[in-house]
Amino acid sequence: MADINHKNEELNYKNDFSEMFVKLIDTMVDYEHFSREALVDALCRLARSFRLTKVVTEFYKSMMDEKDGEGETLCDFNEGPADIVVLKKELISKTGAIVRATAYAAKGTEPLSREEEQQLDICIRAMMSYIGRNRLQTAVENLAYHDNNGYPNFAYFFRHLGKMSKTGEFFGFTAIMYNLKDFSDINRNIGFEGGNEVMKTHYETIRDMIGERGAVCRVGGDNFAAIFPNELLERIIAFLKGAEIIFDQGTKGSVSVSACAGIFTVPGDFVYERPGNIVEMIQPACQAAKVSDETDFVYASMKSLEDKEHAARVRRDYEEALKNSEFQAYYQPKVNVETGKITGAEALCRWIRDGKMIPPMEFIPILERSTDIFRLDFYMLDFVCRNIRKWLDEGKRVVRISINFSRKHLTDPKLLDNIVAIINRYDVPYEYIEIELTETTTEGDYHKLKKLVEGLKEIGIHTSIDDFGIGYSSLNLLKDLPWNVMKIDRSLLPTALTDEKDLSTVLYKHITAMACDMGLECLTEGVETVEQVQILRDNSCEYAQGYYFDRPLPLEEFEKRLEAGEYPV
């Protein structure tokens, strides 16, 4: 009878252990409804069944962390004196992470049986495996979605946008990218430690405003991005406009922090395809806010997205257009206002695609964002030289043609050689070529521009300073560089005959007089009326270019104008 009772007790124990162990494993793998309380309860029940008083686990990401004591210690079961080490286990992962578990019992506690030792070993291993996996998963999560300073990063932001896309939540939300203004000055004034505290507090304030209804991340440096419900926008903007941030709790030292931001309130017809759709809206707007003299907050719109798509189309079609010679030179005559004689022309680029003309403002600024403009400028020079060679070979009248070159070319040390090589290829006399260059404001570009203009002057190629009067360094450029021609921007030309004391008249008069005194050819752009022609005559500006005489003309029409030779004056 005693044997039967013993076997029943043994069977009940085994059943109890199996039930408790299954409960432990179930709580570990129930990711959808995970409950830490349930897990701790299962562990405590098992610990009691083994007559333990304390169980301690340790986790270190590496041996170096263990050596430095930089790890994590957990003790969810502690119900008595830890006099005896019952079991101690250590696991080292392939990545070098260390998980250690130690089970204790009180002095005088009945020792574990062989079977209990095996069962406890299984439980401890399962627990260590679970802790190691979860801690490593957390470490990987932090590494992937946080930067070195612990801020959520762009990957975190992208992941959040991806989650939002699955529920279609974008309508009713606003995305922003913001930059903390003059943060380098803050670091200089209060030190990097104080600056880090200010940035952290500023970020945490935004994060707490948004809560679970959105996300905020650090893009890099002092730049952040966020997305949140529209109703929070006014409050967040008010905070970004300026807030006192405490950096020293002891002295209550504080600094004022403000930001500039690009803002995109997502419209109902917005189509999300990838995280970049959102970032492409707020990033350029933030950049525009950073350089704006008028506002710290720039709102992006669907039009800006359409502009980006248009720019992408232009860049995509550009190569094919060059290959198919879709770019044409249209010539706008330059006219002597006293005689009406055509003395030259400016070659202006026109893109003819599928029988339609694409306006220059729709593609030139886009190409100027990259080195694509280089090939177009050389293409135009080649085009003009071919035309001049044709006129010379046919015995037609030839005038000097000016070709625009982007300021970006100044980065090319072989620019002068490349210009001359194209002209020489067609054996065009240098006197028929004029290179138009706009002003530059940087010291490095200034020296490069000076070298180029001097080089062209030395071999007999004319140069003109284009759009004179709308830049910042016009007078220095006139003083130091040997230009042949000054082209006065249309914005400086009075619209009609006015009193001599009118400011626009006075300014124009002195600019033209200065050009004459310096021995420069003086040409005014944008001449559209007979009154403006008279203004040029009254102020000794000898040459005009504008719609009063002619618009830019295709090759055949320009050749007819050259044949006629002059306009009635």
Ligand code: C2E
The other form holds:
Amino acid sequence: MADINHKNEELNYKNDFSEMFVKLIDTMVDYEHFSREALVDALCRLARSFRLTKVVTEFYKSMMDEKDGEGETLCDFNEGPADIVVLKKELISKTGAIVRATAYAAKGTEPLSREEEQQLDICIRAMMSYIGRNRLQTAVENLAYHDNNGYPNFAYFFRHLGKMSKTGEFFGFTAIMYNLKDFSDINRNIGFEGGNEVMKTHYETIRDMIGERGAVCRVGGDNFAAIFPNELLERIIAFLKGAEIIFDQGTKGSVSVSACAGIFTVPGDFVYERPGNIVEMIQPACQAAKVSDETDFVYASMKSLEDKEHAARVRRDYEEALKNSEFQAYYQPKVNVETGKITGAEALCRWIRDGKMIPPMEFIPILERSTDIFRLDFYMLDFVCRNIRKWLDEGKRVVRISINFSRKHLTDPKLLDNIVAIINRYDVPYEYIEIELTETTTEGDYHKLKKLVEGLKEIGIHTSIDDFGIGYSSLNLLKDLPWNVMKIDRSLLPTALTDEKDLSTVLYKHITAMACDMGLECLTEGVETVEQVQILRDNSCEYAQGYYFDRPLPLEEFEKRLEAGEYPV
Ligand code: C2E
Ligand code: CA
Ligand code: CA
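Same protein, different form: I have the form predicted on its own, so give me the form predicted together with the ligand.
Everything in the complex follows now, all chains and molecules, and the chain you saw is the first one.
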């Protein structure tokens, strides 16, 4: 009977062990609901069943770390005197990481049976391999998501955005990318170590501000990116506008750190597909903030993204459009206000794509950001010369046509030669060509502009100073360069016949008088009403261009107007 009892007890005990062991393994592999408490609880139950008093595990990433004593020691089970070492095991991973476990019992405790020893061995091994893998994973993660200086990196930020997209929404959050201003000066002034200290303190401050509710990472160098709830924005901007940061606790030496930032407050209708969607908003805004003279904080919006996409589309389609001759010149007549006679026309570019007309303001400013505009202006000159050649060959009346050349063109040293070569290709007399140029901003440009206008003058090609009165009018530019025509911008033309003392009337009167005195032909743009035609007549402006007479016209319609030759006045 006693024997049977004993057997039953042993059976129960075995079942107990298997049950405890299964529980331990379950808690280890259930990644989704992993709970440290559950794991410790399972380990403690096992340790008690083996009459242990203490279990210690150690983890070293490498043998070097072990030698230097740089590892992690865990001791979650400690319930009595650790007099005897019951078991000591060491496991070395393929990467050279070391996991060590030591189990202790109190003096006088009943020793483990052979079977118990085997069971404890299995448990400890399972636990060690778990710890090894787990710790290594953390170490790998630390490496992957942190840079060499221990700052969370871009991958960390991306992972955080990925997590946000799974758990909820971006609405209610603001993302920023920022650059610490003049950090190289800081490094120079207080030394590299001081600089490192400043950056670390800066990072830790903003990290603590954001806390669990967002993430901040170092993108590289002195660039950071962060995301946080909208309500923190004001505080964070105040901090980035300038904060005293102590770099030497002893002397209390400090520097002021400020930043320029691109800011994107995520709107309700934002479509998130990947972390890049957020970065695409804040990165260009940060870049814009860096180069801006006016502001350190640039707010990105969906509109700015659309603009960017539009610009990318224009640049992409441009080559093909040139090849397929999708660009055309529309002609807007220039009219003598006394006689109504058409004395010339301005060629204005139109892009006809898939039957739709794209106005120049939607693509010219984009092409002007690079040298792409060069080819368009030459294309337009070519187009116009071809038309003039046709009119001449057909024996039609020909008037002088003006072509716009972008200010960007001044950087092209062959500009004059190229202009002449195109005109000569069609054997067009120079008197029929006028080049419209706008004012310049820089000293260097001024000299190039002067050379070009003088060069054109010398061979008899007309030049006009376009958009006069807006931008950067300089009287020197008028005085020193041999222009033929002054084109007064429409913003300077009074809208109606008003009191003679009205400021805009006075200004207009003096500008037209000045053009006249300087021997320039004077033309006003944007003439829309009969009153405005009268204003031109009342002042010293001989020529008008504007919707009152005609909008820019396609070739055939312009030819009809030329044939008629004049407007009723
Ligand atoms: P712009 O050289 O000042 O050309 C005059 C603009 O005023 C034209 O706009 C014309 O359609 C418009 N306009 C003419 N009369 C009136 C009027 O009575 N009222 C109003 N409100 N507007 C009037 P458009 O054709 O849209 O051209 C806009 C600008 O695009 C031009 O301004 C010029 O800077 C640029 N552009 C056009 N074609 C070319 C080109 O072939 N090369 C270059 N570089 N720029 C061009
Ligand atoms: Ca123009
Ligand atoms: Ca103009």
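Positions refer to the first chain, counted from 1. As the structure is a prediction and not an experimental result, all values here were calculated from the model. The term rigid core refers to the maximal set of C-alpha atoms that superpose within 1.5 Å between the two forms.
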{"item": "Core superposition between the two forms, C-alpha change of residue 335 at least 2 Å", "value": "no"}
{"item": "Core superposition between the two forms, C-alpha change of residue 511 at least 2 Å", "value": "no"}
